[in-house]
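What follows is a single chain, given as structure tokens, in the form predicted alone.
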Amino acid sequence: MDSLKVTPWEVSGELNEGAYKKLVEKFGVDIINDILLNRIKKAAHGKLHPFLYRGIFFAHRDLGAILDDYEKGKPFYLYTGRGPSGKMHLGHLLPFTFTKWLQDTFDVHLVIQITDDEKYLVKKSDKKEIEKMAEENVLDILSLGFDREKTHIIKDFDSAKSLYYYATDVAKHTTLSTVKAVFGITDSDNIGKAFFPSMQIVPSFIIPAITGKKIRCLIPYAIDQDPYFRVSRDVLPKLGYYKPSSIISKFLPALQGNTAKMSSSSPESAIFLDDDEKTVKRKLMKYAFSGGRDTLEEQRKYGANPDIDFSFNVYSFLESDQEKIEKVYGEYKSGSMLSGEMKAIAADKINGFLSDLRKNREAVKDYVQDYAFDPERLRL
């Protein structure tokens, strides 16, 4: 555990399973228990997605209180984002494949936010470079197909004036000693960094805020955000807005296994948007981390632990069919299945998923602004 690193802007060192457990600890969140899988479960007409029921979002803050407002007939909105530091691989898109999953079966507003801003003040990055991969990454976003009525895509720089506004109210109610000790922020950084997250917190209350609406907000978000929430769940009820609860990720690992995540500074690490069929299938036979054995025998005798094996992992991340991932799972446990076949399938199953987001994509480009942040069109 002292090797590991999870801020913000960083994340280094095995992510195993004592790992996240010691996580949920430092962060003070709770774990995503049989009750409210049961309660989603039933909320969302009998069934579960495939990275709850996996443990992939597996933590939580006040995701009760969500239920109980769902099930009373009120609603609630949606807010996820993305730092727009490079292109986009599978672990950052896959978490707005659950997002859009939410959107879908709960019927809600959602509101994305690109945070451009935050790029610049913290990466060596010129500004236009940065502006020019927001463009980039809201396309690869939008290409899952988002609700186009009930989605606002929130770019920083674009969007100023108005989270501006906001962010006073919670910079106001946010000392400078909250700062430096949630965010590690030190007297040599940039007063930007200590600002910034002002900016991030202003989409857990937009809503509400710019409505006159008391709604409640979820965040589905990987657990190194974690830290911007805790602070706006200090702040929010000081201004009089609900605290934005929470449902929280693990990331999805490297292709090398769980001694990191996917990483845009490691192309072989991760398996890139843009990347065709062939370098899915090297990258997969070359540098996947199986939980297959040693020998054909052994595998033959003892079968594989698909759940330590990448290949199977994204497999059954990407596959909506449960009776297939059970199958395959059942296959390669067993050894009747070989790691070969299975990184075969994985890569199958990657080529068409990426293959359908770049058609999508195209498509998206005619209508993009649509989905651009205006406060009239947070009709609720």
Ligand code: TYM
Second form
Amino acid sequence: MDSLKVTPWEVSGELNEGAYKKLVEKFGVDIINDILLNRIKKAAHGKLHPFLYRGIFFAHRDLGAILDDYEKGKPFYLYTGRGPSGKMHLGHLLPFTFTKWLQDTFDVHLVIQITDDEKYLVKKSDKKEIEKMAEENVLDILSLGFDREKTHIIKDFDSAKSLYYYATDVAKHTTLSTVKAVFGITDSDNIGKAFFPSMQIVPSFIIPAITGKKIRCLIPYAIDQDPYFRVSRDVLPKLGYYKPSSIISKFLPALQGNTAKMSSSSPESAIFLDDDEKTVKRKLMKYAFSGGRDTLEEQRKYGANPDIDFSFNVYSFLESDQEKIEKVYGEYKSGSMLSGEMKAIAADKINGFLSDLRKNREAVKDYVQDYAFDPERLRL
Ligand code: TYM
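Alt. form predicted in complex with the ligand, vs. the form predicted alone above:
Starting with the chain above, the whole complex follows.
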């Protein structure tokens, strides 16, 4: 039985390679092949982000159009976002760390949308709690160090005036049968859910809409968000804008392995950004799916499979030194390193990363307002 379900509002079923293959076909996205990887590398001055060569960002829509423009010296802009339903975990940060690399590499503007309205309509009913989470999540995201001049945070409730004007253009060109088919909305859903996609589509053309300049948008996200941008690609040409381009990632799996994604709704599956050192270590030791062997003897003799090992994978996402990663990979695979040692290395790496984030987070509090969306700041 096929229990795979991936929508922006629900992800269930085993997320193995076969599942991603099915999603690529179902959603109609393209795989990032070697030709594209080489073009990105060339544009990025010879450097490729590990998420690209490790196949974490594995699919796209129209990425070639962004590269064509960039090669001709034309700018583009980035757009990504977060729905503030609760505390953030490492998985949520994955598209943001990659987006930061894109911004640093290509020196471009970035719009980050915080969909407090979506979380109210779809998930939670306490608006005060959502607003609080939105503030906290913004600090978490900004502690990655986005460019202060070129990054624009749109909180939907705060920026409703700018957004709503354009959202009505999207809504006018989108039928109810489209949102029913794409988002699985039924007659018993509230009407806000049917309108909301218009709000998430707006930032994919907000810079050209406000500045009047024809400029393309590139949107990084994990594959659950794709339905929004499929609709966006249908609607935008009708409004006189370019179709947006996407760069799409797989999910960071749950601690327990790829039977599920890391998810806030199952706290034991996730490492949260505010987990303290002890908690991170405990979660890894207790839950982290291991590619090691059942007994010490077998591990020494046959070695581990690092590719399916949660701790190795997270370690390799956070370590920037490729040589170190290869050394750990080799030792673990050969059996000279044990599963417990691998977990300890990963716990240290995660704790170092989280401690840096926390320091930056304190500093960001002083200038978080500088990032607020203001059409005046969109001078390109
Ligand atoms: P949200 O808050 O559910 O997720 C934020 C971003 O994290 C991705 N994501 C993951 N990535 C890797 N591993 C995981 N386990 C994992 N779980 C979630 C999501 O795909 C997303 O990129 N509606 C959106 C907010 C939004 C948005 C956007 C996202 C508004 N505009 C544009 C991406 C692009 C949401 O609720 O995301």
